[in-house]
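Just the one chain here, laid out as structure tokens, in the form predicted alone.
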Amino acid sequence: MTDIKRRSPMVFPQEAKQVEKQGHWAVVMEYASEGEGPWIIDLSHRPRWDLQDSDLSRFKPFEIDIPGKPGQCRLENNVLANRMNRTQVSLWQLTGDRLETPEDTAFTSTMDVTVCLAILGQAVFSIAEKLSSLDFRDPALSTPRLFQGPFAHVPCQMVIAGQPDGMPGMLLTCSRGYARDMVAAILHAGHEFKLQPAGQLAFDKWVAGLA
């Protein structure tokens, strides 16, 4: 049987130091030179789902209580639940062993049609304000918080989160077809801040600090 190989639509020119096979994906765990941040991290290999139903109250996906209001997010069991509107929630598994898509027809895997990435570090808001007019720093909003709208002129879902020690981060998904242009735009916006690619290990460490 031919071994299936999945490829991320995101490509960085930097040399990988450690690569690990996860499912059918070759995942960069660490790059040869990552620096101290800010970082851009490819998360396209992590499972993601869209849950739609007229009555979301009957669901508790992956033992997570779905947030009650649009824009609210909840991170539990390594899965981030983002309430999009009255009938829809997006679910992103950030770390841990790969979960399977629930059998209920209300769930749809979005891995094959979207790209997912993270921007981490103190400069994340300075980078983001070059690419979107959304107010990611609104002090009235608690984090993690979901934003929906244009980023680099592309319709996106964006979640702002941060650690107690003050390292903020943005998680972003958009249509897979925009991957190359999105990466180019973010790297260009982050050039003055020395934005560099980092691997899954840096992201896992950041997520662990959110708990």
Given for the second form:
Amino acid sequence: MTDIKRRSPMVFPQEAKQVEKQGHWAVVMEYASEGEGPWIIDLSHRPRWDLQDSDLSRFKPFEIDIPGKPGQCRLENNVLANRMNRTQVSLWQLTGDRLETPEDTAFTSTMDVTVCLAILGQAVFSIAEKLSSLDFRDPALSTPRLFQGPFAHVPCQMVIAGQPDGMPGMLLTCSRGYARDMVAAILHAGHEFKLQPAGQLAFDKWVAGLA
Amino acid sequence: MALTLTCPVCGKRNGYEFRYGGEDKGPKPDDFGSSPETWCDYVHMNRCVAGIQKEWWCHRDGCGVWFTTHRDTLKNLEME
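Show the other one: the form predicted together with the partner chain, since we just had the form predicted alone.
Up next: the whole complex, starting with the chain shown before.
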């Protein structure tokens, strides 16, 4: 039997301290030097789906009530559901054991066609405003919140979330082919804020604080 | 002045995020019973209004929704 290897489109030059095999992915859990943040974290190995149907009310994916309005998000059962428009929802499994793709043909796995990353830390908005004209800090909007638009000139889905009185973060997906340039642009913009790659442990800790 | 358009989902955005979908020509002709001339006119003939025109746009770089809006073609500005 051939052993499948899946590779993240994101590569960081930093030395990995702990690597774990998850499914067919080699996932960096921690880097040797992660600093105090802000951090950029590769989440490309986390399962993601697109759910599209003319009547979304008949679905309850992974026991989650789909948010009613475009832009709204809901984090339940380790899965983040982001309402994109009248007919589409993106579903990102952030933590926990891998969920299988539901049988219904309305679901499409997007894990292999998109890159997913997180930017965590107090400087996330300072970094983001160098790369996008979107207003991520609109006080009229509650978090978690989905934004759809250009980030570093690339069409992206971005979710702004944050721990209560804690560390804000941005989750971002875009087409897989942009990964290398996207990472280069974010690291360049975050250089003055000491942006460093971090492993999945840092992300898991941040997600745990969202509840 | 750069064109901005108001997406019904995402709000006011830079015009470069959108794809133009042509004039709004109303409902398409009946699938059956319409003459080739009627179809040809519907598909190819445009009014090319010099002024305020109802148009289709797609928020290509954003939520992907198709919508209609009114644009002044002389000023290249969306009508409020």
